[in-house]
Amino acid sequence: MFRAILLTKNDDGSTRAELTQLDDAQLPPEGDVTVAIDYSTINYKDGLAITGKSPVVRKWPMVPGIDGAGTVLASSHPDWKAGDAVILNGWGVGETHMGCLAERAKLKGDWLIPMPHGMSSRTAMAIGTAGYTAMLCAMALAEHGVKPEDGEVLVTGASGGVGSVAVAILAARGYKVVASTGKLAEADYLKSLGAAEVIDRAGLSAPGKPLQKERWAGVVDSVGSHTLANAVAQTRYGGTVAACGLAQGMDFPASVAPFILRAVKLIGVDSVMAAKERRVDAWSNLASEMQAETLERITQEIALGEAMDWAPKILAGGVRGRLVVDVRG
């Protein structure tokens, strides 16, 4: 038996979340690697799943948790053996396949990547999908020619998980980072991560003109909607915008003008189904670039039983940085 958060549907269609005991027979049969999970996280998508605020879960009952890190207990997959340290991000885990907010998970070996040398399970989950996505965005900017000397880089949703790590990564790479947040009280926190300037998100979140004064050489956006549209409208000629989130909304009320008049590039960044090689590259970069003291400023640790109380807080924007879950605690 092992502890897990289990999501079930009530008669009225609402979601019930409870900390309970499961056994191996309840794990998904299609998995070929059984992992003892040491740490997981709560991401925005996990908050949606646990609260039932959005139809994230498509198979019931479900264990949430799109991230996990731990040690292989048993494997019939050729790439993995007992004792291997592994990381899981995405692949529909916690949505259509039982996830990692549990002491044990049965996963497909093709979804796993090796733990980078010297990285602990706790560090991996302090980074989690949010940090891994932030690195994919930073890689996208660099690959599309955005250099530190080109000018300011905007990070929206900067006090959240993706934003906090993006600020830290980009600042460490030498970019002048401008952090947009709805929590100006977090300005000192964001500057401690490397932000050169902190601005109020209100200047980006309302409807704006299709072309605005050019400012940003690059953008990392985890917000979407009007915020993304305004960021694109303010991006300098030839600049790149990496879009990875929808905290404000899925809509994109924008014009083609920045793309055809300023050659702005809008790059979609997906972390859920990214190829293994891309994942390994991102995690290798994270292992070498993320400093322990920076992660500690970003991270708050909670126990598995506390995860359900934190889920609505992350949806309400009440979480700074990252939540790492000690599933054994």
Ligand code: NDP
The other form holds:
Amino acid sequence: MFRAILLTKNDDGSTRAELTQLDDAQLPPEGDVTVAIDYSTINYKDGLAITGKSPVVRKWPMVPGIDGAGTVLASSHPDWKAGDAVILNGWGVGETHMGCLAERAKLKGDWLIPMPHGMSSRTAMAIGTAGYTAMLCAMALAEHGVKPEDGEVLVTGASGGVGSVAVAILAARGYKVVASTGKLAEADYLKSLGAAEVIDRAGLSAPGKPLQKERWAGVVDSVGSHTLANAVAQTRYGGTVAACGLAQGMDFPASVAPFILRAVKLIGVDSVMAAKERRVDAWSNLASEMQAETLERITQEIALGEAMDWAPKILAGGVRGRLVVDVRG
Ligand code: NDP
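Can you switch from the form predicted on its own and show the form predicted together with the named molecule instead?
Then the entire complex follows, led off by the chain already shown.
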């Protein structure tokens, strides 16, 4: 038996989340690698799954947890053997396949990547999908030609998980980072991660004109909706916007003007189905660029049984940085 968060459906269709005991027979048969999970995390999507606020869970009952790090216990997959340290991010785990907010998970070997040399499970999960997505966004900006000397780079949703790691990575890469936040009380925190300036997100979240004063050489947006539309409208000629989130909304109330008049590039970033080579590159970059001290400033640790308390908080934008879950705690 092992401990897990289990999601079931109440008669009225609402989601019930509880800390319970499962046995191996309840794990998904299609998995070919059994992993002892050391740490998991609470991302925004885990918040949606645990509260049932959005239909991210497609199979019931479900163990949530889109991220896990731990050690292989048993494997029939040729790439993995007992004792290997592995990371899992996405692939529908915690949505259609039982996830990692549990002491044990049965996963597909093709989904796993090796733990970067010298990285602990806790560090990997302090980074988690949010941090790995922030790195995918930073890689997208660099690949589309945004260089530190080109000018300011905007990060929206800056005090959240994706935002905090994006601020830290981009600042460490030499960019002048402007952090947009609804939590101005966290300005010192954002500056300690490397933000050169902190701005009130209210200036970006209301409907704006299709073309605005050019300011940003690049943007990492985890917010969507009017914030993304305004960020695009303020991007400089030829600049790049990496869009990965929807914390304000899934809509994109914008015009084509920035694309056809300023050659602005809007790059979609997805972590869930990203190819394995891309993941390995992102995690290798994270291992070499993410300073332990910075990551510690971003991270709060919680125990498995506390996941239900924190799920609504992350959806309300009330979590600073990253939540790492000690599943044995
Ligand atoms: P967090 O909740 O940690 O961060 C989101 C941040 O967005 C909040 O902290 C807040 O920052 C800001 N925010 C919240 N609500 C609003 C609002 N109504 N209007 C404007 N800003 C708001 O979540 P994560 O960092 O884990 O995820 C961020 C987004 O990225 C989510 O939408 C998530 O689904 C998405 N995501 C997408 C991935 C992908 O593969 N494409 C992978 C990972 C995440 P502040 O107070 O500083 O403004």
